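This document opens with one chain alone, in structure tokens, the form predicted alone.
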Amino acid sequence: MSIIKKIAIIGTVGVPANYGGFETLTEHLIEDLGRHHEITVYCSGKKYVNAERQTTFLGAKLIYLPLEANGVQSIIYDSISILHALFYADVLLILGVAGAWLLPFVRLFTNKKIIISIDGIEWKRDKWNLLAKWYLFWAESMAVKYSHIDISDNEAIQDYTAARYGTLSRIIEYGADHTMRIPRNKDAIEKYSFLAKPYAFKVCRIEPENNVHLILEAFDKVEKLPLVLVGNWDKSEYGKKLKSKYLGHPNIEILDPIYDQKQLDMLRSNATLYIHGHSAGGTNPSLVEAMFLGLPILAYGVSYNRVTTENKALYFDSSQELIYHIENLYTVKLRQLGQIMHEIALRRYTWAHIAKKYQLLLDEVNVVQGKSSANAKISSLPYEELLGKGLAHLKTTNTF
């Protein structure tokens, strides 16, 4: 049996999970690893008001900080969490790079073990301004250099870190078997009339990097299959403009965020097709969840999505290509594609499998002496050649 460790999980909004992939990951790590380790989770007091706060969750201790866990405040949020965890934790499991500026000091003055998930190539996301991109670019390098083990959630991210830093990160994706197929009923159809007929479905943050504008532009021009799109439309000018433009469109159903897991599962598990537009990041939780539900996937054709789906989904790079796929779909093809996606998810994206990988890292971190080196010759190729090979994510220079 593994030695019992005191583990601090840093960088999430908190648990119970209501807000995103890291939170769902944390909840399942508590369930699987909490039987053998003492776990503490840092939570945002801005998201969990006093009436919702618990002192423990499934045996894990919860500590609340009066800060937002995302955006600019995440730097302070993660930094305070790291400093506090130094007083008791054996292992700091850090999700995201916002507080990585502290890691050189943690390594120099303590014997704490650091495992960090770099959460995709965060500095390339369009939502950040130039200063934020610069900081995240630098923080990523601190995270990889000064952690004992760093995690990539996708093989394409592992390729990138090998090319940029010459080290080998560990690949651990996300689980998806918490999702359920929920049949539609009369009450559900009365509330959501689109459930009575075939429809495409998408759930995401309404951000340019998720290509929401491109997807809406395509469905504006087709009539074969309506689109249901769930997201935080009112959080940005980008979302507000798109909502204003397409709200009431006969082929597009715009829904605000749905935090109830069963309701969300009911809407997407009855969909005919799942549209995935993410162009940045790594293994996306909403994508693997749709795969586990057996939904046929039509995804934006970047390397991350191709790796996640083992290059067996349908892909688009423009609204014209998306329109082409929608107009050429047929029932047998969709059924076969859904079965393939479900098989991949059963093999790779279950929480028991993910938790086992984290346990192996906890066992390894006490004995690891240094990071495995990786000689990535591909990093010497010019950007134009990388782009032509579909490997643009391996560009390692800081062009913001």
Second form
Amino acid sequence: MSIIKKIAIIGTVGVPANYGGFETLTEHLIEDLGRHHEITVYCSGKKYVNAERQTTFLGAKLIYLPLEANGVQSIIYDSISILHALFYADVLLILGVAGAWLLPFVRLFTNKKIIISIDGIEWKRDKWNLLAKWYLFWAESMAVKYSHIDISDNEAIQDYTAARYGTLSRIIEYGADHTMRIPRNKDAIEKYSFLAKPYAFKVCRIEPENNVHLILEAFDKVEKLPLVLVGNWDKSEYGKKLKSKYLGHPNIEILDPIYDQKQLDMLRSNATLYIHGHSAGGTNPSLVEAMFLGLPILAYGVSYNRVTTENKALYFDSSQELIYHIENLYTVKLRQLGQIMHEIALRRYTWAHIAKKYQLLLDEVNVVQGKSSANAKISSLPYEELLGKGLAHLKTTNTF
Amino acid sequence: MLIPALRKIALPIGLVDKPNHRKVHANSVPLVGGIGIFLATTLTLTLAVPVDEKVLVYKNTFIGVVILLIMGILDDRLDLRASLKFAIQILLAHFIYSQGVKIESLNGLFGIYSLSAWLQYFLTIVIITGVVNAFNLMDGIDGLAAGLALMGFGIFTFLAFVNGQFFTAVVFLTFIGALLAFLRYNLSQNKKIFMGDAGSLMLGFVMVVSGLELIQKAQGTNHISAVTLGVISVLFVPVFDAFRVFRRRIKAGKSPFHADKTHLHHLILMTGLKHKIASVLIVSLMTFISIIGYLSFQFAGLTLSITLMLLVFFIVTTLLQFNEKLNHWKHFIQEMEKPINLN
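Switching conditions: you have the form predicted alone, so give me the form predicted together with its partner chain.
Next comes the full complex, this chain leading.
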């Protein structure tokens, strides 16, 4: 049993979780780690009106700041949270890099321990303007250089931090066991007629990086299986264009966002096949959730998705390949594939497992001295010395 | 009037710029801008002004221009050896020095006034060849070299008036006219031309020699420091960008002349801006740096104003290089995000 620590969780919208992956993670960390530690969570007062606010949640103390947790305000939101936490916390668990500019000072003037999750590669996303990208790119370097431990959510992102910073990031993914298999009933079939027959399913933000156009193009040409696609179609020109092109297509069902988790779980858990087109952003919560529901996965063949599915799903990199896979699907194969995905999820993507990984980091952060290098120890010897011994190639092990 | 005719003969004689991996355009473009600017200014001045002593003062610059233009055309057509081009430039710089155009004093910059004869010679040669090449390196995107020259001749015209050199001001105005005509075609979509090495080398040469002459003419007057600052402002961006690029290449263990995509305009294009906007921004940067220099000069003298100008340039290029680093990692990740086909 580890020593009781005071932990501040910084950078989320808050709990109870109504929003994204970090908030769900926080909720489960409170459930699992809260038994052994005193947890404080910073919440956005903009997202929780006075009536909804609580002083504690499952034993964790909640502190509300009158700021948005996302966008440009997140810099101030995270910074104030970090500064406040310095007064009492032993460990700062920071989710996201917006407040990372403070970390050099925290390291220099305090002995607080910092664990930071760098959350995919935020600075690369098209939704940010140039200045925001510059800040996030720089803030990420501060986060990695001045934290005691940094966390990536995927091996591919670990490769990137190893290449950029020469340090070893820890991988902790997301849990998915908050999703449930919900059987379809008569009412549901009445509302969504496609539920009566087999269908492929996909839920995502309607953005080019999620390859929505490529997937629709494929389902436009196949007749074997219809596609149900849920997303925020009206938020961008890209979405509006696709919606007007494919709305009413006999093989394609276009649905607006569904915020009711049960409803969404019902639609996806009854699907025959889950299509995952994400090409960016590390481990996607929606993918691990689909795996947990035991859905056979047909995913875009980027390294993130291959790593998440342990290279055991089906992959496509073009609409032709997607068509080929759909045309060649048969029930037994699908059932086997779903089973394999479920087994991986049970092993890797349960919140208990994720919380345990965080617990291990909390134990480790007390004794950790500096960042572990991604290179072999021998590469720290001077080049001349290695050259003299005929081992000069070991200086740059990261390049081969 | 000249440019359409020149465009027509450029293609048959192969005086065109063909695209390659470092070039930012996709089709062959006639390299006749330099010849156009030369012919336009020469014809205008010859027709408008009687050939007398006033005009003959410019014969040295004219000889230099003709030699550089011919060298530039041959280079545009045949790709001359770099060492040969460099040797010709040094010979030209020596010729100009021998005709009395030189740097005689630093006019109080860093507290230095008079210079020894060999230092005068050395600095004059280095500055002439340096500026000619720096200006040549700036000619990477539409409208940039011409835009900088346009703004430069604008400032020079003003300085010439201040010096009381009215005829020189008219010569500069002629260049402005020729550059405007060139820009009309250079920025056009379907009638595009480039100035080529012929144009950029020639313009760099005219500007540096004119700048040195302006300073010499102002020697002994009470506005010598202001004129010196004006000339430095005009040449500042190309020269210090070349310094930055060379330093960086040497630091990376490469030759300072190793061609790459690290010039100021490349860095600005990496932010996602279009060519024309990038050119306007660089000319604006030059103007902004000049204004900062002029204002600080009023209060704190030449040395501090140059220091401030350098600081502004340093901040801008540091931010742009930071953005370049971001792009490098973006491409790294994009490679990682390409689908892997293991089938």
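Residue numbers count along the first chain shown, from 1. Model, not experiment: these values are computed from the prediction.
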Two rigid parts of the chain turn against each other between the two forms; which of Arg348, Gln320, Trp138, Ala132 is at the hinge? Arg348
Give me the angle, in whole degrees, that the smaller rigid part turns through against the larger one between the two forms. 12
